[in-house]
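As a starting point, one isolated chain is supplied in structure tokens, in the form predicted on its own.
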Amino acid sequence: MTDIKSKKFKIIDILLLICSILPIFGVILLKILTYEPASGVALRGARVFFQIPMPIQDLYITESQLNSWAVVISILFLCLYFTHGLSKDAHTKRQLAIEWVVEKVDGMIDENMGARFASFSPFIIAMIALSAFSSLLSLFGLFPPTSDLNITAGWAILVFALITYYKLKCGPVNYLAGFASPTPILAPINFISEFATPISFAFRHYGNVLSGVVISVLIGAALQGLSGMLLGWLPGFLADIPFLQIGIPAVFSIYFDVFSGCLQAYIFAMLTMMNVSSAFDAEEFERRKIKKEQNKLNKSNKKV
């Protein structure tokens, strides 16, 4: 019976890993089948596969959207894999690894946001994973969704909604009064800075990832030209092989694709935590809470 359970457990593990790989394999296959060769250096945005007619504006299904969904589905099955067979006493390496990640994120939230925001852990982990995996798609020759302003703008709007929500928890009057702080003269500037937050969020993440992609393409093109210039004297087909493109772009990719992508995911999460926590006035919230409880108590005393 134990052997049957063990085999069943391993089969489920293998299926979950396969399901986490299939979406990425699918978008790679789609790119191969729809590949359009270009001469010279080609810097393109996300390709539009098809559009759906809509009343106000047509809905375009782009490469960045499909790649984003592939990342989301892959992360979902990876989460199912890492949480498969969890127990109170950690006895597997995967459980130890995932517990370490959760503890680190919990520590980040406690340090930057406080114990009140402890429930933010799943959101922050999901944000880091989605951003990092989206940027790492460039390692497979795919279009990274984080280099599409539409994707990062959507994330920025979500974070901006959270910031506004926590500001409004202290009341709409307190929220509007914040525009006149520290002096009413600065109200126009404060109003502009309020809506500049999501813009800066979107452009910072998008710009840093896109610049890495552009630089990687330019380095690859430059190495190809340099290889032809220095090694063009080789006989026959050897002269057409870009030897300098072998290995060297991979070294730059370690920074532009791996390090920079993961760093931008971390920065985006840190800025989210800092902006959300700073938007919430804990003292004012507690004061309003005590005042409401006192008013309820006074009303109940009057009825008695």
The other form holds:
Amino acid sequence: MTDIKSKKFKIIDILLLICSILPIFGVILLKILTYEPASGVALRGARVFFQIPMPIQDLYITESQLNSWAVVISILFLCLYFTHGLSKDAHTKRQLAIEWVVEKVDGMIDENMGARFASFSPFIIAMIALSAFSSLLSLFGLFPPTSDLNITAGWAILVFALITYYKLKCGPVNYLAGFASPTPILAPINFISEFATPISFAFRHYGNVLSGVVISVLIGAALQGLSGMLLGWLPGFLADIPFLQIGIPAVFSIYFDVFSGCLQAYIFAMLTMMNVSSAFDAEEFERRKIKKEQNKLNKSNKKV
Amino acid sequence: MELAIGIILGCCALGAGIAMIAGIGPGIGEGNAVAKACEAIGRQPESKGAVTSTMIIGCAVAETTGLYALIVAILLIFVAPNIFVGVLTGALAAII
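Can I get the form predicted in complex with its partner chain as well, since the one above is the form predicted on its own?
Every component of the complex follows; first up is the chain already shown.
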């Protein structure tokens, strides 16, 4: 048992918090150092920092990758902070808070996937945290990694692999026969709809975050032009300061960055849960299990 | 040459605008979904939580087609002109 009042405990606490904030500050510093000012409507993709030569195609290390690594590291230290000094009788605020989160996600999984998938909660909670924090990075003026198709496509491929794994649990023959249902004529359409799932996963998340980025850039440019028109008569350098750009974009970013980002994280996790649980045919799996056991019994009986 | 590039740029912009007509569909669909959810909550106020979360997921799925249109429009504005002009100049260089 650790004493939560001791000096050592508090020092470790502060160190963990600093470690969780430091990556974000590092990325902000990198952004400031490599920033190229632009006027008007400036929309660009992720900046490519450097590339590593690879046999098939060069590996690009981009802004979105660095930002998502920063998010991963900062979430890791946040988790360490929240689980620091856990005890059986919860008496710290952070333990109560994190227990609430874990209970919520467990309840969500129990409701949507059933008790069989109870081991999914770490994956789902990691997915929500990574997605939400990545989208919220735009609050710091950074490039949100989720507005890069490569990042969301990676997550979608992961989900697709999970779905296919749970479909293959009932045997490869059943998996292939699933394409020919209800009639074999529909096989091509079933095949397309199978691959449409990861594509729509990736594009939904990417499109939502990207549309927020595009609209905030347009609002920023419009306010700059408007303040130049309205307040351009002010003397000296005052005319160059875009007064309307102060504060007003923040109101819009409450919807486009905070609400939309968190909602997309929730929806991504929710659809992952639904797709994975509907991919798994529990009845067929049980039937096959019983059959296998019977076969084993028959074989052992024959040997005897 | 300039005329050809002008036609490419203009048609890309037109195509982006036409693609965004797809925004009508999700708008109507989500409006219907929210209206029905409001009715359901009005009838059974105790089921508000379940109805709201189901509605949000339904809205997200309905939104997908609109987002496809948005992505097509953004590709047409920011990516396609470069590629098409590159193809045109390449073809002209091959002829000459």
